[in-house]
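Only one chain is given next, in structure tokens, and it is the form predicted alone.
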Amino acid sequence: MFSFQSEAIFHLGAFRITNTIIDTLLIDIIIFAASFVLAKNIKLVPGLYQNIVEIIIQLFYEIAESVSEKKVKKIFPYFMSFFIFILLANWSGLLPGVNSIGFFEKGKLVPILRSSTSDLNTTLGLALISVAATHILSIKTIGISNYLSRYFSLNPINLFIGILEIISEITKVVSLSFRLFGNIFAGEIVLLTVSSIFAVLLPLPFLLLEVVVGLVQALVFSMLTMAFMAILTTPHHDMLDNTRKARH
């Protein structure tokens, strides 16, 4: 049975090293290694690997530029970092041996590796980083006074709107974390259930579906983060002026 909670593989003192933490570390190593290899082998006449990376980066940069415009250079690194990590984390659960190779404890299989995004702790951490980075970037871009004016005002109506904005920031964390976790966790349960009944051929369509789901969820999380950053790095009075112009 697939556990809702990630399982501990070993302990470092009081700290639990779970299968999702190991998966996260392996993904980090892959990303750093790929970046190192690319950085060491950049050429004026690119090879196949560099060409593929440049095409992907260019495509996503244009997407980010269409949303964030002049602020793209500040926002794009966050957008791309979230996308790459979440995509690899989502797809890691589809690899042979992940969720299936491990040891038995109290009659239950404890997998050594498990997709990190199937753990609510990971998705909650990603959501908190996304929201925190958004607000830090907002303060750096528009200044503390403009930033605070979004939430606090002497005008009662604007103050009420500011309170709603604060509540919406809390719901962002809940929405981002549970959407990603729910889709990946549910997908892995479906794959595990189907594979335990029919080991050959029938799981393939579900596997292909999860490949698409993993890509879509990585895009949704990273693009929502990019949109939030684009909004919060725009001065509040500029947004109000644009809203008034749109109404007229």
The other form holds:
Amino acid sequence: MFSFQSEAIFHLGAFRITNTIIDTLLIDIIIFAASFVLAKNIKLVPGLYQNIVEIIIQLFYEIAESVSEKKVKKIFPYFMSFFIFILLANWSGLLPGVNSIGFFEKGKLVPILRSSTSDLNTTLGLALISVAATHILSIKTIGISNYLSRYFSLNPINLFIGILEIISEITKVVSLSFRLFGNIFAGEIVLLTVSSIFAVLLPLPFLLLEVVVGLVQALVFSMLTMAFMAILTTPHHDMLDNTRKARH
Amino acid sequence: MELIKNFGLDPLLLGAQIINFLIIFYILKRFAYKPVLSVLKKREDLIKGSLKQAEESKKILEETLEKEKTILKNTQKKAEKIIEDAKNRTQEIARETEEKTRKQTEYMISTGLGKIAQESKELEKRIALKVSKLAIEFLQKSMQDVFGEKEQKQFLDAALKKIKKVDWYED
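Having seen the form predicted alone, the form predicted in complex with the partner chain:
Everything in the complex follows now, all chains and molecules, and the chain you saw is the first one.
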């Protein structure tokens, strides 16, 4: 049966090349190829491929602009990159052969490919980058003193709130990583279970459901990252002012 | 630790995934977002510039048309004035010419009349001379057979004197 841990296909010294790493590398190849082809053939009068890419990028840029306003140029690359990578990783698990083609080891099927986001290492890595980038952007945008004032204060109430903020930053990592991991991992188990019960037609609605889940999860992760970035790049006192204004 | 191990957490894999995503992030930023956003901005600027240029061209065209109208109006006014001036000048010239012609005619008439009078006088003189010669000739021929040479001469001299006297008085 499926295990939380990704399965090692081979080893490079101490480094385990797992099926999720192979999946990640395949996604990398797709992204690199798409980016290089785009960069090489980019023109003022676009072709079909450039047009599609432009539509997608412009759509996401406008979404990011509506949330982050003036900070869009800094936040947009994170938002878009998380979305592209997670979407491709989520959907890669739905391709025929992924999770099903492999070899048997100790009476257990070891698939050669497994969706990258069904590995906690990937989702945790993404969550760590998301939170770290948020804090780096925050320091760069509002300055170190303003950034620290969010967490540390001489006022006991604000200090208590600051401690809660620190805890929330840790929970952000946990929630982002486990939400994505849980959804995709559970989806793959469901598909595997349904396929093992009846392989013809029955998995189809679940596959469609997983397509939607993959898209939604990619959007949730990238949107949350963008929202966190937008919040943390706004000075603390500005946010308090805005809250007071909203109350009145 | 057991829980983390159960979830398959591996620091090496975690590090590899972090590095992998950072590379993807750089590639996408460098080769996808930057060129696409720059092309979009260029296109937007181009469209904005073209629209602005079109607006300016329209404005210039309107101004030119307005100027053309004004120039045409002014030219029409000038042309009307020139025509009016020409008319006045023509009338003036016609009047002057008429006056000049009238004076010339009057002068010609007056000179003609003088000449005619003079010529008439000369003609009269010549007629008188001719008549005198004819009278003398007639007297000579009439007296040839009647009077002697001496008497003829005396008679002719007296007649000549009388004729000359008449001529002088008449002059």
